[in-house]
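What follows is one chain in structure tokens, specifically the form predicted alone.
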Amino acid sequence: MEYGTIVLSREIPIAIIRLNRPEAYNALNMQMVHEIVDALDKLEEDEGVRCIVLTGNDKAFSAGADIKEMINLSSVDLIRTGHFLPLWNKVGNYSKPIVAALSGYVLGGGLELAMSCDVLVASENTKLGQPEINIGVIPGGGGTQRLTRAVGKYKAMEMILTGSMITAEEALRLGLVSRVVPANSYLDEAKKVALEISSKSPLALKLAKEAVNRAFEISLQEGLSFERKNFFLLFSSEDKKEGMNAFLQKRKPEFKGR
């Protein structure tokens, strides 16, 4: 498939998906939605990538929504295509690692495409916000919802009902990104988080993700059994052997997802 609002590329064991419409501050629409779960769905069959860099660019990771292309849709086009349902869907039941790499704004349904990563790496320019009730409507694709979970109800409830923005040393200290770095040094920085991430076992990195999502969900007694069961599968594994082999022979493992 021919991407036309995306740029992937591989740099094994990792991936980066670039949103590339700078001339719209890399607004979501329909075609990019389609294009970024196509790339996900290709780099998930590939034993070859273990983890993912989603980012966009030194002005923005994504403004948000095209208010161009929703400006005339209806609820009924909204319930019948689902709209970005797919998109929300994908990132965030992804099987593998995804590391959004922050820059410029990430607003609207770009913060909500943020929060559906699983670290975030800010640069210090970066301004976060959900400003969608300026034109009228809520957030639609888990704002009112990640974001509440992330930095609790009441600075929630300012962001989402005054539509203000929040820099990323404030991100920080909310909980909302996961480090903030130079402005020059935010894709490196992501991609070396990546790069540590991908050292790791692919069966361990996909259950501990599954664990961690479900700690949002469910209760602690039903998520303490949650991960011990996960605990528990992981001792079937080939990795899980050459782990601690690896550890009582004090050499780097060779982890194969097995």
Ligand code: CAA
The other form holds:
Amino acid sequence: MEYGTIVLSREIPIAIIRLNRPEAYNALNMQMVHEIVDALDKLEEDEGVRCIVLTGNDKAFSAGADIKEMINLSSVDLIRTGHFLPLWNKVGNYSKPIVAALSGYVLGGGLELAMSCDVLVASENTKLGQPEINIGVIPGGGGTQRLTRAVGKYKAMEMILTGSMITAEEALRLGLVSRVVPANSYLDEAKKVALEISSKSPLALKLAKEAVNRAFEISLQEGLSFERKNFFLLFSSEDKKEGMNAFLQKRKPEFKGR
Ligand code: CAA
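Could you present the same protein in the form predicted in complex with the named molecule, rather than the form predicted alone shown above?
Let's see the whole complex now, leading with the same chain.
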């Protein structure tokens, strides 16, 4: 598939998906949604790729769903097609870690996309918000749920009801991003994190990600039980033997995902 709205590059063991509609602050349209999903499908099958970096450009990760494309859509259109559901499902249930490299505007569906990722590295000039209220709607890609879980009810309410943006520093204080870095290094820093993650066992990464995500769905006791089962499961992997042997032999482990 030829891509017109994203750029996919591989720097094995990582891959980078860059949102590429600079003329519209990387607003998400249907074409971009299909292309991101297609790229993620391919990368999920590619055993050489251990971690994905999802980024935009310096001015915008993404300013949200494309308002020009949405203006003529009716409820019936959305119900029939599911709109961006394939994207939310794909990123929200993705088996490999995704590091979001954020800069500039991260708004609406752009913030929802970022919040579906696993580690969020933000440039100091990042501005984050859910401005849907300004155009007469509400977040539709998980914003009311994921933002509330990330920052708590009162800050989420303020952001969603006023549509106001917060700075990267505020987002860091609130626990909405993992780290804030100088503007000229956000992509490099995100790649470094992705490389660090890539050096771990793919099996352990997959089960760790599953377990952390479960924390948002179920009770503590059920979550502890889920975690324990994943922990026990990993003891049958070659990667567990390799990791523990490498530690005792004072060498770097070589994980194979077996
Ligand atoms: N959709 C479509 N086009 C957009 C866009 C969007 N979300 N955001 C920016 N653009 C376009 C503008 O229309 C403009 O295009 P033209 O040059 O053709 O006029 C271009 O990008 C530059 O935008 P501005 O002139 O507005 O630039 P600015 O620097 O003054 O402001 C901004 C930047 C604060 C990001 C502003 O563009 C803005 O507020 N954008 C809309 C943000 C928004 O409301 N996002 C939520 C969308 S709804 C959603 O995401 C639903 C969901 O949950 C899935």
